[in-house]
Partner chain sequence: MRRFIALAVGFLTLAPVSVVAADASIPVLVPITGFLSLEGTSQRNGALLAIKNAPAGVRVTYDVSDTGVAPETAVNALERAISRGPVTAVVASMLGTQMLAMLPVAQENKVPLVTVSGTASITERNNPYVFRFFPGDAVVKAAHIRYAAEELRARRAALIYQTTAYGQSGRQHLQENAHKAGIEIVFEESIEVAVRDMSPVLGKAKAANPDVLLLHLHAPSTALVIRQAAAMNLRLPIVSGSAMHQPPTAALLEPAELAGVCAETNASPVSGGTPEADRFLEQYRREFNAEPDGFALGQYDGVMMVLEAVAKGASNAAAVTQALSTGSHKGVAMTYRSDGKGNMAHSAVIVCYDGQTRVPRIAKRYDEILAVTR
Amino acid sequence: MLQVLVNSLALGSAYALLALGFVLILNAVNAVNFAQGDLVMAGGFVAVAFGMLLPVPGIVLLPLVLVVMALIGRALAAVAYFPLKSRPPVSVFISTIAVGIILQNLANALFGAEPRAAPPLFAGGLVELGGIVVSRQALAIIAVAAVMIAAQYVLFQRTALGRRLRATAQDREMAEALGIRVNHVIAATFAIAAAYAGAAGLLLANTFFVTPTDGGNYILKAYIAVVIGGWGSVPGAVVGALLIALFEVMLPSLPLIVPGLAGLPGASWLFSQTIATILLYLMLLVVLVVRPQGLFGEAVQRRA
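Where the form is predicted alone, what structure does this chain have on its own?
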């Protein structure tokens, strides 16, 4: 049971970084960045590239990945947002989709279509906790994601940059009237969101590998997490990401947790990844019908 929970938390922690970046841009510009999933993929391949050049653990590569992805995020803002900021939000939707396709094809041209693995955060292996053996990599993912989520909280709540970021997200016109350089703040938001996506890519690419077409799957996870947690809610994005991971890891593992379930007729089908995905989307539909504002209650109508 503990091992399954650790694996669920590890996957959910990586998804949380992806969803956080998604929400940051959503709040800053009132538009969805559909390239966020492809930024996770790009972060995975950046980690792979650095791993080929530097035979060091992933935790050493993490700062390099964050810097490169932050630069890519600023480039994304310059290409896909600022030229279109005065146009309807659908223009930004389409431009970010185009950037995502460019990233996919660029990754395919540089690395090929075969799955690649990034270096582990630390030396691989297992560790014993309370008599249960769990993956050292999973524990490291949880720890790194927790530190990054805490750093994001400190940045937004305890720093001048964070106050400017929050002011811009709440009322861009008022922030500009108060002298805040809104365009610089938005560019910083894109950089932070891309850096978090890149970190998620590094964390996921060791255990689950990375291919150029992974972005579509990740953007769906981010969207589901935000809808479940609350459209525009940062805590909701984290909770939604953890719930997704519980569905993906916990349900297929139930026969291992409760051995009697393995003997049920059709157990291999009932507790499969396919059924877990179906149940996840059914939960999404229930949330949309019963509580459309999400678990953390931000009004959907206020978002693009």
Given for the second form:
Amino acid sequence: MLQVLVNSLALGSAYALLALGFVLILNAVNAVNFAQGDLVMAGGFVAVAFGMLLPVPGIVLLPLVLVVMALIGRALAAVAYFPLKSRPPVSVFISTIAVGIILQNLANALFGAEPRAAPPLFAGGLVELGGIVVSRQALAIIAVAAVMIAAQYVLFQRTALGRRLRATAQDREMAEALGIRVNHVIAATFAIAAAYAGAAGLLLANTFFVTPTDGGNYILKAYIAVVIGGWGSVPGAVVGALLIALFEVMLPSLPLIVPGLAGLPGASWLFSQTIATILLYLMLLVVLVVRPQGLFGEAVQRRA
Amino acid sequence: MRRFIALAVGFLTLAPVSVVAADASIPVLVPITGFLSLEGTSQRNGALLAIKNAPAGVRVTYDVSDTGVAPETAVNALERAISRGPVTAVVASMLGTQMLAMLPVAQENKVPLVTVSGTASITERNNPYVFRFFPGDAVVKAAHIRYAAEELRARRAALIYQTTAYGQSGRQHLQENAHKAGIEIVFEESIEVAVRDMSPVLGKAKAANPDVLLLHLHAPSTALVIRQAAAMNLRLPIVSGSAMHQPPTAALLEPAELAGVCAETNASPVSGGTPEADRFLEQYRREFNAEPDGFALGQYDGVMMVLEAVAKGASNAAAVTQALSTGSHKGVAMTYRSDGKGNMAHSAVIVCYDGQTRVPRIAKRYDEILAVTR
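Now show me the form predicted together with its partner chain; what you just gave was the form predicted alone.
Once more the chain from above appears, this time first in line as the rest of the complex follows.
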């Protein structure tokens, strides 16, 4: 049970970083960044590249990955947002799709199509907790993601930059009227979002590997997390991401947690990964119909 | 003098013919991107190496198209290649769903498809234009189960397979062979290629108390299962599908994680063997700066059989189809001949990792496992 819970939390924590970055850009520019999944992939490959150059644990590489990914995020804003900022949001999300495809093909050209593994955060192997064996990497992912989510909270709630970021997200015209350099703030938002996606990429690329085509899967996770958690809600994105991981890991594991379930007729089918995926998307449909504002009830906005 | 001039003209006219005896057009339509990109890249490299080593006098034109993973992309690529002019043979995607979509187009245009796809059903549709140079599921899954039953003495197996056509096909053959060998499948589950966390399926497999874990998954999922099985301390012998024998799959894992892992395949070029295999290995490394796998070798042998048919006078797709259907070819991995349905490869090997290195040793070879006598 503990092993399954730790695995769920580890996966959900990495998804949370991805979803957080997605929400930050959504709030800042009122458009969906469809390149967010490909930024996770890019972060994984940046970690792989640094790992080839510097044989050190992933935690040492994390600051380097954050910096490189922040620069990529800044470049994303320059090519995919600013030239189109006065156009309808649809232009921005199409331009981010284009950037995502460019990133995907760049990764393919530079690293090849085969899966790669980034270095573990500290060390691989297992650790025993109360008689249960769990993966060190999974625990490290949870810890690093928790620190980064807390850092995001502090940045947004306790710093001047955070106030400017929030002001711009809430009302861009008013923020501009108050003297906030909105374009700088938006560029910073893209940088932070990309850095968080890159961190997710580093965390995921050891246990789950990274391939150039992973972005599509991750953007879907981010989108679902944000719809379930509440469109534009930062805590909602984190909770939505954790819920996705719960569906992916805990639901198929129910017969292990409640051994009596294994004896039910059709149990192996009912608690399979396939059914877990179907139920996840059914939950998404239910949320859209019954509670379109999501679990955290932010104001309903247009879902690009 | 006139006779001399006539002879000279005749000689000059014939001279180029002796240099270029035949032309062949061989489009290479393989998945370079998507979840099968690892295998597709091997397929491409094997085909290109064969084209580079074409028999003297055979001039080959080719272009490489990425089919991705969508059937319609593969069909479009095939139709585009055919529309450009006469095609001698096509190196066709190893993705089963793409092959199934391409088969009617190949039949309509009478163009042979040369592939290493393992999906059984591609040669079960009475289509005379498909030639598979990798042992099909009927062959490799028989070897897969025989190794588990005869060498590992397994009686209770847990089976994890992919939800794709490849996975479904392998599952069917594994089940049939397991039944014949007296192995009970005590747990089975299919997983999508997007699934990352394998701990639920591994936990349930372990709870079923098997004595062997059978995998039939694409390369990324195979590596994920084996890594997470090691992390969970599963302590079960694993006999995997052919994805595990690929050097890039092994490169994702630590040697210790590979301890007790075996895999079926057609051949393992990195494991060494015959002088021909060693030459192939050395040239492949030089050309592509990568390690070859059985898919690359199977595709190499397939294209070489086509090119040798062209060198012997098969000047168009119909003649090449006839040569592939009725001839035999001593390739690097094995001797190929059609069973009448387009299955050209009838041998399989089981490779195993010792936990010390990422280079497997050949643990068992199964020749003519289905007793094909043609």
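So that the term is clear: the rigid core is the largest set of C-alpha atoms that superpose within 1.5 Å between two forms. Residue numbers count along the first chain shown, from 1. Quick caveat, the model's predicted, so the values are computed rather than measured.
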Would you say M52 moves between the two forms, meaning its CA shifts by 2 Å or more once the core is fitted?
-> no
CA of P235, rigid core aligned, shift of 2 Å or more between the two forms | no
